[in-house]
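In the block that follows, a single chain appears as structure tokens, in the form predicted on its own.
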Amino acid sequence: MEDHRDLNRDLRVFASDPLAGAGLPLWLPDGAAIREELQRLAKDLAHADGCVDVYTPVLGKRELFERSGHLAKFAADMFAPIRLGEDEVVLRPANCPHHALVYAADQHSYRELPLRLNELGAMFRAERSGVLSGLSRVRQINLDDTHVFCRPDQAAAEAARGLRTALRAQQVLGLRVDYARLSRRDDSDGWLGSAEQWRWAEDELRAAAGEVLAEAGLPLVDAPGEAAFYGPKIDLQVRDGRGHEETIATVQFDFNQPERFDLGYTGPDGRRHRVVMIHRGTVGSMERVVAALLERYQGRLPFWLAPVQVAVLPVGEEQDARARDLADRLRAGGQRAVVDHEGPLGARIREARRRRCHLIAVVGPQEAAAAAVQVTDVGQSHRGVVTVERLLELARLAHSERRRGLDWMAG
């Protein structure tokens, strides 16, 4: 099984440059295409769950991260503050403090909760050079991040909702989840919140996970001592072909932010109550997910994700116009197509295979005359002649429905 960094030599998804800096990958056009599809999936799932979009800055005053507790707990993983006039600003290590400020910008009633705030936000970690690795360990993380603000009686349902959506995301991506982990506190010091709060939160998470994981056929592994300092969490764990284990998605309770930012709501009794904050990730970080996908599919991504969905190859100059017209119509339908007419046909086919283009569509004299193409679908071991109109329709459906491949038997 090839590592995503080795696959990248053929695929050209990302690049590194000393002038940009270690751990700060440059997304090349093919990588940008993959990332755009993942971001669209993340938004579709968030909106289907009733999330609303917010945008927040990547910088915050030092005082923001003192208030949130990040400077006290994670200073070694944060970039040094930057002097700006009388203030010091910091590249954020997490998005949650800014989302707490968004919630705090308005007064809230119990009747309007839950409020789910979603952002695909950048955050920064001052990783040591020795641990940086391709896309899987970087210094800027672009995370599909949702924070839910709800009443205590809504917490279990919201946790179950987040977990179910995270599993749905992995199903669409074709990434196998091996198990779920309940990461909770142990008897050591350093945990924020009371023992009673922790027992309640762990019980709520365990109850939320029970039905969802039973539906998915996944075990729940108990992991005392693995919680974040500010609350317990459920992690979805995956193992790659080399046996390495990663957390692909998380649903987490937070006692820290509501207390530190005095986040509350007006209850039916007219009094102010403390809100429950839940962190949830579904698709995950763009960098880690792309690395996992490249390795899972060994570079030959599902049709909807493939950077080049159709490589159109005219046999000779006489077919150039037909090839360009097909590529233009595919692009007009939202698909990604390229035309390659430089060099011998055999060399162009080999290059399309090397780049893991999903479909190779050859236009020769006979195909041009019949308004057809000869299509090779390497992933499905399919080869045959289809009309241009049928190819356009199958490609449109496979893309819009996020299918792994075209349904050649349809119709």
Contents of the next structure:
2 protein chains.
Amino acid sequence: MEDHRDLNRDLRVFASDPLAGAGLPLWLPDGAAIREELQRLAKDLAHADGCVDVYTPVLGKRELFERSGHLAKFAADMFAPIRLGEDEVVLRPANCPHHALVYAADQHSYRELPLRLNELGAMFRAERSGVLSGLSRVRQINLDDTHVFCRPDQAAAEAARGLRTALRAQQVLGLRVDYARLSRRDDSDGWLGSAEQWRWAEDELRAAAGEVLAEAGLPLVDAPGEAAFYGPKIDLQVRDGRGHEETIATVQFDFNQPERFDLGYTGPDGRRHRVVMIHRGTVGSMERVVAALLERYQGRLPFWLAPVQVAVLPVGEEQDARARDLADRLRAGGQRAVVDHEGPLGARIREARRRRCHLIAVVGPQEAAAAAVQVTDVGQSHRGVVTVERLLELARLAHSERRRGLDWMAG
Amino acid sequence: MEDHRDLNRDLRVFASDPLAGAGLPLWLPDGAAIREELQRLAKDLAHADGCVDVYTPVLGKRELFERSGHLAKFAADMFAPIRLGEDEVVLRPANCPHHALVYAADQHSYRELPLRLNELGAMFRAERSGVLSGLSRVRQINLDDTHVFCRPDQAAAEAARGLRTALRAQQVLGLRVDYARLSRRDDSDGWLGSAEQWRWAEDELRAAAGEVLAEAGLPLVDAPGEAAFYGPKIDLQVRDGRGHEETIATVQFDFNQPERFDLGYTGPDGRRHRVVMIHRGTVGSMERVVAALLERYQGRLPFWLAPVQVAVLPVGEEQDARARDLADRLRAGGQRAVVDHEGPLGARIREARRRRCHLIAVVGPQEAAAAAVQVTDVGQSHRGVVTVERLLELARLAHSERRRGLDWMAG
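Mind giving me the form predicted together with another copy of the chain, seeing as the form predicted on its own was just shown?
To see the whole picture, the full complex is given below, headed by that same chain.
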């Protein structure tokens, strides 16, 4: 088992540079291709769930994080404020305060709720340089983040919805969730909110989780003291290649920020009521999920996620045009294809294997004459000559349906 | 003529909040819908041009911007550094230094060039609060940004390609480019690079621009002293509602950063050569282009950009299910539709007009029986009853083809 930093030596998913700074990785083109697919998955799942998009800045005034409680509870992990004229601005430690401001920007009636705001938001951790590691521990985290604003009577259903979608995301990705964890407060001090609020929220979460987790066959483990400072949560836990446990998705109740930002809605009685806020992370952070995927698949990602899906290799110069045409057609269909025509064929095949290309399509004189390619499906046991049309069709389906690989037997 | 801040009172594209800070607008759901479309356009154009995606952090170490020259030339507009352990990190004033690091992360051969890196990157300006204004002057700028790394013999063709694509983007958006500007150095001090480098780059740019601008029927105006500190550029200039001139797209030569970051490639002679770097902005910054679009169309955006494309209004409760079904089918086809069933029909029509919905589709008992809707196309002169199938087809085409409106006469 190699970890994602070892795998990255061959795969060139990300790079570190002393000038960029520790914990601030650069996503190279092959890594960005993976991330694009994950961002599309996150958006597709969010939209199917009735979320709407928002965009918010990575900075807020110091007062924003005083109001949210982050500066009181989380300052040790935050970047220092930056003076700007008479103000101080801070890189945000979380996206939720900005989403609270979006909610507060308009009046809301009970009929419009729930309102579900989704953003791929960048947030920041001033981690010590000693703990930083590849993509799994970074200082800028790009998170698929949703905040749901709902009535109390909608809270359990919204929590169940979030949990179901998070499990669906992990299933599409093929990441095995080990167990779910109900992270609660303990008897220590420092939790924001009243004891009744915590009890109510924990009960709602437990009720919501029960059914969803039973469907999925997952245990719910009780974890006192593991809550966020603003409320209890359900975390989906996975283990990485070395057995370390990570939270990959989460559904969190928050009765702190609705109070602090005075977030309300007009009820059927014409009066103002306090809204419930639920944080949910579905696909998770781009950094952590890519690290997890690389380790889970040991670099050989499912077809739809593979940075290079098809390497097209012409045997000789006479097949260059054919090869380029095939790659163009694959790209026009949304697939990621490269043409490599420099050097001996054996070396080019080794290079394609190093980059973990799914398919190696060799075009020689016979194949060119027959409008066919000789295909090696590196991950599966397939090897043979197929028509160009069939290859295009299989690749298109595997990509659009987010499949593990091509189904050579089908059709 | 209303400016975009006035229009925003009805349209709710963005909000400002004192806690978020001046110049750091929040994109509300309707604004985020516009931005999503623009980001997709930017990616489509970039990919069609052979660009690959990268993602880079919004922060870099102080040394990165010392190396790039930004701290020497641009410090007054930059946010102050943040201390982090023994380092100082800075919010980036531009995306190019990070893209230079991406290029430098791998070895390059002359055969792989040009390499075109595209990112919707966030960059920062410590503008004084007095000059900030709505979306048109902000402190976090989200820019459709491409950096091309090429051989000197490819530079003119790459500049022409960038310019052509930028003009295409403005044409799709319907923004009228007033003129193109060749922004050169003048005789003052402070320009980075040698006089020969500047002369070569200005000549290449002028040659590249000639043909493209002739095709587009645009004049090229000579502007000594308007260059970037690192090289000459061609800017596409538009005028806003109040006659102010703005740069909406740009193609810039940079022979400064390739030197400073020691960016090279291996030539056919086996030796190392200096690469040429070209900055290009196609769709432009999300903030500026949305402000320009709102003013250009006075809030009534083209169909494919409209935050709410169709408002579905059931006449009575009995038509609620039909209306919801129609909206669901529109959404499944990728359109943005709302159902409004609260209050008198007249008030709901007024509300739909206030939000600049393109189509108002009323479902009464007769329409429901005939699987039809009564449609008012607010921007065009169309009004009448059409089948649901036809409405779905027209809306789908207008959206996917990025059209101004629906073509009721077609088919």
